[in-house]
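As a starting point, one isolated chain is supplied in C-alpha cells, in the form predicted alone.
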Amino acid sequence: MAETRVESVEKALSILEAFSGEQRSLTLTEIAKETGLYKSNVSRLASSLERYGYLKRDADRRFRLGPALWRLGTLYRRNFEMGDAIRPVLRQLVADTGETASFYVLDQDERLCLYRENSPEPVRHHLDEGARLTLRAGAAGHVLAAFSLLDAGAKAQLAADGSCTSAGERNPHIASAAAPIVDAAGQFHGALAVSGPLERLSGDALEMARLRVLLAARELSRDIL
C-alpha cells in the first residue's frame, strides 16, 4: 500500500520541529530558513498553529511553541500505563546509584526520555523529560534501536542478558547503562537507563549500574501485566 502523505500537515509539523531547547524563539525569516519553506507559506502556517495554540507569538514578533503542545504532551504522560510504575523505580535507582535514572521510548529515529530522576549530586547528567537524543550513541539508544528497530549494529552492542553500557559515545564526558524492558507477552516497551559522569561511573560503578537497571527493567517488565 502507497503511504498516504498530507504536505500541509508535514509542513506544519516541519515548523513546530524548527524549535529546540537552543532554538526556542524564532523569527519568521528564521523558521523559513530552519524549514527551508517560503516565508509567505509559514505566515500562513504558523497563524494556523497560533490560532489553536500551538505557537504563540511575543510582543517582539517572534514565536514561541505554545500551551497546546504541553496539553498534549502531559495527556501522552498520563495516558502512558506504566508511568506510575516507573517513577518509583527511577527514584530508586537514583538512591541506589547517585546517578541520573531516566526511561525512554521510540520516537521516529530518535529517543525520547519520557521520565526522569536527576541525580542530587551538583556535578550530574541532567535530563528533561521530553528530551530527544540519538539511537545510534548511548546504552539507551543501542536498546531502543535493537529491541525496536531489530538493528543488527545496535544488537551487537548488547551483552547476553539484553542489557547495553556505554562510555563517552554521546558525550565524551557521561557513561551510562541500560536495559529492557519486556513484559512476559514478548512486547518490548522501552528503555530504562542509568546515566552520570564518567569521574564516577566506569569501571566497578558502571557494571554495578548495570546490574542495578538489569535487575530493575526486570522487576517492571513483571509488574506491568
Given for the second form:
Protein chains: 2
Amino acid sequence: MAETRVESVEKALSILEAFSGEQRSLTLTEIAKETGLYKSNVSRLASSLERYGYLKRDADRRFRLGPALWRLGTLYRRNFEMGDAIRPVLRQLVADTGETASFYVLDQDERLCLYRENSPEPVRHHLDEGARLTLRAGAAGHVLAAFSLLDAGAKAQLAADGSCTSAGERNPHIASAAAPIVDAAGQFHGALAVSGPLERLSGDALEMARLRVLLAARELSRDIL
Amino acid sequence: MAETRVESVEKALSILEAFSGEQRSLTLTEIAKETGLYKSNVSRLASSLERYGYLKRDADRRFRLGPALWRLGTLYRRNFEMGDAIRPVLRQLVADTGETASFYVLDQDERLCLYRENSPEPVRHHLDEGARLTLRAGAAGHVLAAFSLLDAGAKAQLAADGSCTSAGERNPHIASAAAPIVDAAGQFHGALAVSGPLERLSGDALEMARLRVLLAARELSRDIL
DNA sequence: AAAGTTGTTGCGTAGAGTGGAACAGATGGC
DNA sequence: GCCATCTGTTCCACTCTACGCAACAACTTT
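Right, the form predicted alone is done; let's see the coordinates for the form predicted together with the DNA.
Starting with the chain above, the whole complex follows.
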C-alpha cells in the first residue's frame, strides 16, 4: 500500500473535512482551530481551494463549500451508473417490506448513503442521501466492514448467511437487514439495506426483510455484470 | 484579491479536474498526460487524494472519483438550503409554462445546473443536474455573466429588463429566459431559467416565459431574505 | 526472450511552504 | 470619540518538503 503523502495537499483536504461538522460556514480562525493549522497557512491553502471552486467565500468573508464539489460529486455518482439499476430495486424493496431501503458505499472508514427510497409509513427511519454513518454498527455497517476491514466477525456472519441484521445497535429504535453487492468479477460495490422502527421490524418481520434484501442483492449483483 | 497559491494543492485539484472530461476512469499515465505533471508526482498526489476518499482505485488500478466528493457535494447543496425554496418555484414554472425550469449557479467561469424540473412534454430541453455550461451563451449564461465578469452588455440588458432571453444561441433548437436571484442583502445567488424548444418558445410565448421567470425570481429573491 | 507497457521508489537539491510576528481592517465596548 | 479586541493578510528567513529524474519492478505484447 502506498505510504506516500503530500502534506500540503492533505492539509488542504482536511480543511474541506472541517465542513463535515455541524457548521456550514466557517471563518478562517475557526478552520485554523478545527484543523490545527496556522491561520496564515489556512489562508493560503484556502485561497487555492477557492480558486478551483472547492470553497467559496461569502460576502461576510466566511468560507463555505464550493460548487465544484457538487459538480464532481454528481460525476462520481454517474460513474456508478448504478443509480438506474439500484433505484428500482430500492423502490421494490420499499413496496415489499413497507420500510425504508438504501444503498451504502464505503467512504474511508465510514459508510455513505448513496441512494435511498423512504418508506411511505408516517413513522419510518429517515436519513438523507449523502449522510455518513459508522461501520461499527447497523447491518449495512457490518456488511461494509466485512469488505473493508479485516472484521472477522462480520466476515463470518456474511459467509454463513450472505447477509447481516441488526437491531437497536446504532440507534435503539431501529432495526435493519443488509446484503452486499458483488459483481461477477468479484468486485465489491456496496451494501443494500432495509431499515425501520424496531417495533415493526423484529422477529419474523426482520427475518423476512433479510431474505428480501438478500434476494434483491443477489439479483442486482448478477445484473450489473 | 488573494494572489497566494499553494502549488501542490492546485496540482492535486487539477488531477480531480481531469475527470471532468469524457473519461470516467483514468490510468496514472493518462492523468499525467492530461495534467502535464510527472508520473511520480501524480502518483504521490493521487495517493493523498485517495487517502481522503477524493479518488478511489479500481481493481484494475484505474483511478475514479471518490465518494468524498459526493458527500461534500451534498453538503454544499444543503448549505444553500435553498433547494426547499427553489424546487416548488421550479415546479410552478413548469406548470405555468409547460417548459423545463432550472436554477444555475456560478462555478468558476462556467455555470452549473443545481436544480432542474423537467417539462412534461415529450419534446423538451433535457439536461442533468450537475451539468456545466458556458456563460457565453443562453439566457442564464448572460445573467450569470452579468454578475461574475464585467460583461457590460449583459449588465445593460439586466438593468433594463431585469432578465435575459436567448434563442438558438447555445443550441440552435433551444430558447430560454432567465432572471437573477439576489437576496435582500444584495448577495447574488444564481439564475432562474425556463428553457424549451425554439418552435414552442418564441415570440409571445418566450416573452410570457420571460415575465413568469422574472416574477418568480423576484418573489424568490424576497423570500430568501 | 526481448522490448514494450505500466506504476512505484530512492535520492539530492532547489525552492516552495511554513511558522511566527507584524500589520491592517473591523467591530465593539465604554 | 478612543482604546481594546477581534478578524484576516502580508512579510521574511529558514527548514524541510515536494519534485524531477532515473532506476526499478511487475505485467503485456511482439
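Rigid core (definition): largest C-alpha set, two forms, superposition within 1.5 Å. Residue numbers count along the first chain shown, from 1. The structure displayed is predicted, hence computed values, not measured ones.
Peer 1: After a rigid core superposition, would you say the CA of residue 205 moves by 2 angstroms or more between the two forms, or not?
Peer 2: Shift at residue 205: 2 Å or more after core fit.
Peer 1: When the rigid core is used for the superposition, does residue 121 move between the two forms (threshold: C-alpha shift of 2 Å or more)?
Peer 2: Yes, because once the rigid core is superposed, the C-alpha of residue 121 moves 2 Å or more between the two forms.
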